[in-house]
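Coming up is one lone chain in structure tokens, specifically the form predicted on its own.
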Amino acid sequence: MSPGSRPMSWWDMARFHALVTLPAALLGLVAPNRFVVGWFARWDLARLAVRFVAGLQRKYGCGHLWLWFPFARTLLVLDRASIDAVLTSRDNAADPWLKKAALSRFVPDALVISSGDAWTERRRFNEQVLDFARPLADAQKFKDIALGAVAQWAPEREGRLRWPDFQRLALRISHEVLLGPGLVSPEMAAQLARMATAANVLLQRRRDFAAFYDRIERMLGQHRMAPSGVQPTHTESVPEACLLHRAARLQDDGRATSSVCVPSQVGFWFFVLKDALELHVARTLALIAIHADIHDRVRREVTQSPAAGEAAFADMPLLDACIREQLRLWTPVPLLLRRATRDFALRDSIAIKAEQQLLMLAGVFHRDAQVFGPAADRFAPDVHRGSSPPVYVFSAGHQSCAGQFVAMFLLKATLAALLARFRFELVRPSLRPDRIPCAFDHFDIELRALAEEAAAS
């Protein structure tokens, strides 16, 4: 493919906005729109975008196309080597105006909409608290939280698991990891849900915004004042085995400056951790359930693994691959948008000016048959396990997701606990194993959970 760039025609640009930009807005900039998700999944409308982009590459014979997205001059980057170059470059930031408009009041000063020195300090803080690229300090306690939450969900022999069940499970696990064992705040979850919904249309309720972050600030203050190493009592619950305590201690030690804006970082963790757990546990179970051989193998893997600590998951490569395959097929952030922070040349050949945008369609790339071959539309954890081509489910490079390791750990812990106890059958929506649709209506999910003795009868 040519290393140069070409302008997209006005006709193709109009079709791009109809098939990519408009659907992205309708599906929800921040919180998914339930009606639109169901509509897109039912008719597999996202596949139109995959076909259209593949046609663009053939038509222009080029992996770099200029367009306006939506109102800023933007380079659409389709070439794999160039995607890697953008994501590893220090000449761009993940804070384009559209992303900041959607998130700036919902999660103000969050790492994901930061740049410059503020980004550097916030990134360092996030990596320290979230144990980025190193063993989790509280791995065993976090695993116990997931196991305990799953143990509390005890269906009957014909028990059904629906979307509200995944939401409750994710709420308990995410809040106990953030706040401490046994601590769950449905009120904060409700506030956050209202804020996320309002962010879809770039409108946030100031009352919810202020109340949510004021509460986080008060909780951080309680943890800063609590003496280290003292077990919490029934009147003062400030457990140390939680992310909030670690964040507060960094504040107390002076390792989190005022520009870090700790409550904003914590607020984003509240949103993304629950969202990731409920969504990806449900989706991964749905895919495993319709593949009998994988279902049997992954259940054997989780039941034969060591019982303790983070090391247990090193012996679960198939479970890991199943989660990553689900993330590839239904990429949680399908559009990666960057803002050039200065003039530079992409791969020494394409001139990019400061404030111009770079757009990468990760969700489309992950379905490209030219890249992933005949398994592009299949759930193929064995084919793609530990091999190239790369996937961008957590972005990549120095701006990759700071919480990806704790998120993957909790996904593995939750799924392992569920699969060790039950066999699963997908009741709805129906999925064809030979052609996984480009969208999945998780709101309509229903799984039958069968205990081992019920499955054998």
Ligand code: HEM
Given for the second form:
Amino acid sequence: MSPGSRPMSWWDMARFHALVTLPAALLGLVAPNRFVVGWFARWDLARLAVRFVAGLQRKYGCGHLWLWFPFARTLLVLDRASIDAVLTSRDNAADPWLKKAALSRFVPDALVISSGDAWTERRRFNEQVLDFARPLADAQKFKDIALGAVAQWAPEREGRLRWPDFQRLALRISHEVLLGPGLVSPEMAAQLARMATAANVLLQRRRDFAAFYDRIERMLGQHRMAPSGVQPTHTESVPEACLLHRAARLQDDGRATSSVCVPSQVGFWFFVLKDALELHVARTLALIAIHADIHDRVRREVTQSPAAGEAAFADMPLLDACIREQLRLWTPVPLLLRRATRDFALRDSIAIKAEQQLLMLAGVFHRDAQVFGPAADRFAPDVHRGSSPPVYVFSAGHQSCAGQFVAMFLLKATLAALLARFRFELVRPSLRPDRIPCAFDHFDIELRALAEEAAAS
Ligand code: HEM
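Structure of the form predicted in complex with ligand HEM, given the form predicted on its own:
Below: every chain and molecule of the assembly, starting with the one above.
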């Protein structure tokens, strides 16, 4: 039977905006608002959206509902086969006006808000530098960066770890991966944080903007080779095992055309890499800490795996599954929004017109008990391995996250280094293993790190 679609009633649309759209805006379109995050986590308010959407499916008996989101006619796609169809289709782009309005404030021309030929060029460039779907060229160097940062950070911090500790660790690893070993720029991080906060309320800070990108441009220039192919003298002091160097080399080889807008791509990496590391290291440790059995097994895995001393982390399946399971439970990009680039029929039956939008609620889907069964609200890294339902934490299809391989590698390297040294206890916020809330207040996190001897006594 071909799938159909139905219009959402005005009343349901109002409830949808109260429970889904407004919280998304209050939590922060770009940078999370710590007060709102705290409230949402304390009262598990995001669960209201999960329940409401499950109710919509029952009420309409249909996985495709039309609504206005926020000012454009939008198809809410709840049906699993249709989510896959949208994400694999070439008839839409991930640059709807709202996303563009927020992100273009501080990462103009980034791949994540691109479409058409510009998207194709930028995607190719991103995949080349970020080693998409292939072993990382600088795996050993990146691993050393993560291990070195943990070694320096952890001993002096044994005891209580709070959010600023994770921020500091992530700043160091992300900047060394981007700029080269030993190079960290707290000033650029502060600039970027101000830009992201301003983007939340769709405000533009031109001064911050220009200074940040001028600086990236200058750094790229230092990494570029002379036009004749002769190394300029300064390259001797320029680190080669970093993303900036790889980006500059592609520019130099003519493999990054002007429409790639290299500084914008680099600016986006600066933002997401630090953000991903601080958030997902902290959250994954919190979940591991409250599951004693998984904690023991994953610590055994990281200390005994032959990969612990090698460049690759392919042999750490439980740690990999823990990170992915954390991402499922607290999906960092909960709404996936697309713009139809031309008229087409979704699964040959639902007519979509150009410029209409398609909305997928990845965060809600990942908590759907109809899909994930009793493990929907549990941290169950074993259950979801193998023949598990699909998860869309990195989106899917040709516009999936271009940095997912580098992100997973660095998360694994950092977590493996931490877990090999310490056992962790979650001091706060309190979490119940039998019902993981739909949001976690990472700003309030406090973990106790116990070195091996202390843990044994
Ligand atoms: C665990 C961390 C991460 C998660 C969960 C994640 C998730 C996502 C998701 C869901 C999208 C699709 C967004 C949309 O369609 O609206 C996306 C896009 C993207 N991500 Fe990530 N991301 C992560 C880390 C990173 C990192 C570290 C980088 C780069 C260093 C990166 C680079 C990108 C790029 C360039 C795109 C745009 C892809 C395109 O439109 O073709 N991401 N990411």
